[in-house]
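Take a look at this single chain in structure tokens; it is the form predicted on its own.
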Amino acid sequence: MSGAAPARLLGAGDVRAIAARIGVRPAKRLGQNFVVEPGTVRQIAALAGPFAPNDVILEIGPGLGSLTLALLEAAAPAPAARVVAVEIDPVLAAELPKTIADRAPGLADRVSVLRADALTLTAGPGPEAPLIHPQVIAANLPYNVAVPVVLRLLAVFPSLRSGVVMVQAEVADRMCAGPGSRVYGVPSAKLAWHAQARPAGTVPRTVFWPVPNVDSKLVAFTRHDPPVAAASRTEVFSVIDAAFGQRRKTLRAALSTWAGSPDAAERIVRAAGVSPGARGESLEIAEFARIAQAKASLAEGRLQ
């Protein structure tokens, strides 16, 4: 299969023609903005690769297939690498296999289209959740669900090692921000539990149809091990939520409800080796993990 002809990518005219033929207009409620410029999808596919033999590339929201075709083209040299495209829109999900068969016939057997909501996707098995173990995410994500989708997929699929997503510029900045940045917050810290995120380029509005009212950026991430701590992800994320729920307050105040009182919050934070006068925006993910662990240890009487 590595000798298959390259895919014929979709241009602006192709995208509009397919949409008109199947009666589709981009749905604002689903955050649908279709990419109409081949260079952009090739850039995303290149950033997502290189792909290894047997890799499963999970694409969220393939739409009319612009990025799907580019991913197939990039994955073609890797034996048995394939794309699982998850599409919530039933009309688009039904049309995508036809587009692949027409524009990449030699690679059509490398694609599986799954009609599902990425926010409810599981590792399966089941009739709506086949058993898949993806290694890579590649997606043009709807702006309103970008962070929840990425966090869920990283939590649900431990096999994932990396990914590239296109998101609203402001969301991208938050995803990649580090402690001390003015945009460092809940998305930054929670993503840091799973992976190292980095900026991977800007995307002009003109590559989309319809043209959005916001700018877009690419975010690349590579999975790493979570901080070494006895606390679970859920426990650590509850600390993050509390710390940023009152962003401008010190940890002693911001964590008071979570801990039970300001005094309890101070005791827990000090036990974790963190200053109770610090703010959440200054903490690394390992420090949030230590705070969660300290609370559990104090509750069990293992710390005095």
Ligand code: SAM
The other form holds:
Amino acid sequence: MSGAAPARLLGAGDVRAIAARIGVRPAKRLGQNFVVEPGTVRQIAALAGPFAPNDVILEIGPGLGSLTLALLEAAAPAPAARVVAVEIDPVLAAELPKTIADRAPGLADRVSVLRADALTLTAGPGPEAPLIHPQVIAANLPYNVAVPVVLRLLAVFPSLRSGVVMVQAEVADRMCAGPGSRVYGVPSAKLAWHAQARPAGTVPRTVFWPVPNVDSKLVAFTRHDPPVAAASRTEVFSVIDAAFGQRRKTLRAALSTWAGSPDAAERIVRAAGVSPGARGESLEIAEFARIAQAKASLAEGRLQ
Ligand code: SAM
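Having seen the form predicted on its own, could you now give me the structure of the form predicted in complex with the named molecule?
And the full complex, kicking off with our chain again.
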């Protein structure tokens, strides 16, 4: 490649001009707040990298392409690294290849745009085939589905090793919270099953068009092995849902329906080495996993 910049990022005027040309009026329903500040998308791309040769970077909700261009720029030094961008809005999905061809012509063959709902992605085969082995997620997520999208992608794509997502500030705090924190809850515990999440910065609302009425934060995560337990993810997640379903209740009470009765809940929780008087808010993910395992073991008569 010559010394020319590999990608010309989008500024506020560019974003508005493309939107006006294709007749897009940002839809709140789809969380369409587009980044108009190149420094922000460069920061996200830098946090998501450095990228290795052949890496597949999965971007959810590329919109008009602000972050896609920054990801391409950051991935340019890694031979054959590429971006797969999944966009639900057909008008935006159709326009993105043209924007890339115009603003990053030397890298246009490193992008695939898929018109799809991130909440229904599977590991293929099918139209999702290029996604089969994504290594990294990078996204400015639609806020109303941010947590389900991240959990689904981690569940569906075992190849994912890390990610950086921009989400509503309160959601970021929940994703990164640990036991005992006021905001520790279902998203924190389920994400902890898959990955170690950490805060990665605050983003002022002025970088978006239109300006949202919430603040944003970045969350970075790195996949780790789930806790060692003979229970499946689904079984562990049902304990988490039950434990937080009735906030501020002890496990004996909160898990009674899940276990069959308060006494059964107490027996299972004790067998897992956890106090039945504890609350879900204080439990590590490994303890949720042990409770799920204890239920299965008691049912099979392997524990007294
Ligand atoms: N990445 C762009 C940026 O930073 O300017 C746009 C981010 S905007 C917050 C969220 C994008 O996600 C929108 O383009 C919206 O159409 C898209 N989107 C919303 N729900 C989606 C879904 N379920 N699957 C895929 N894309 C979705």
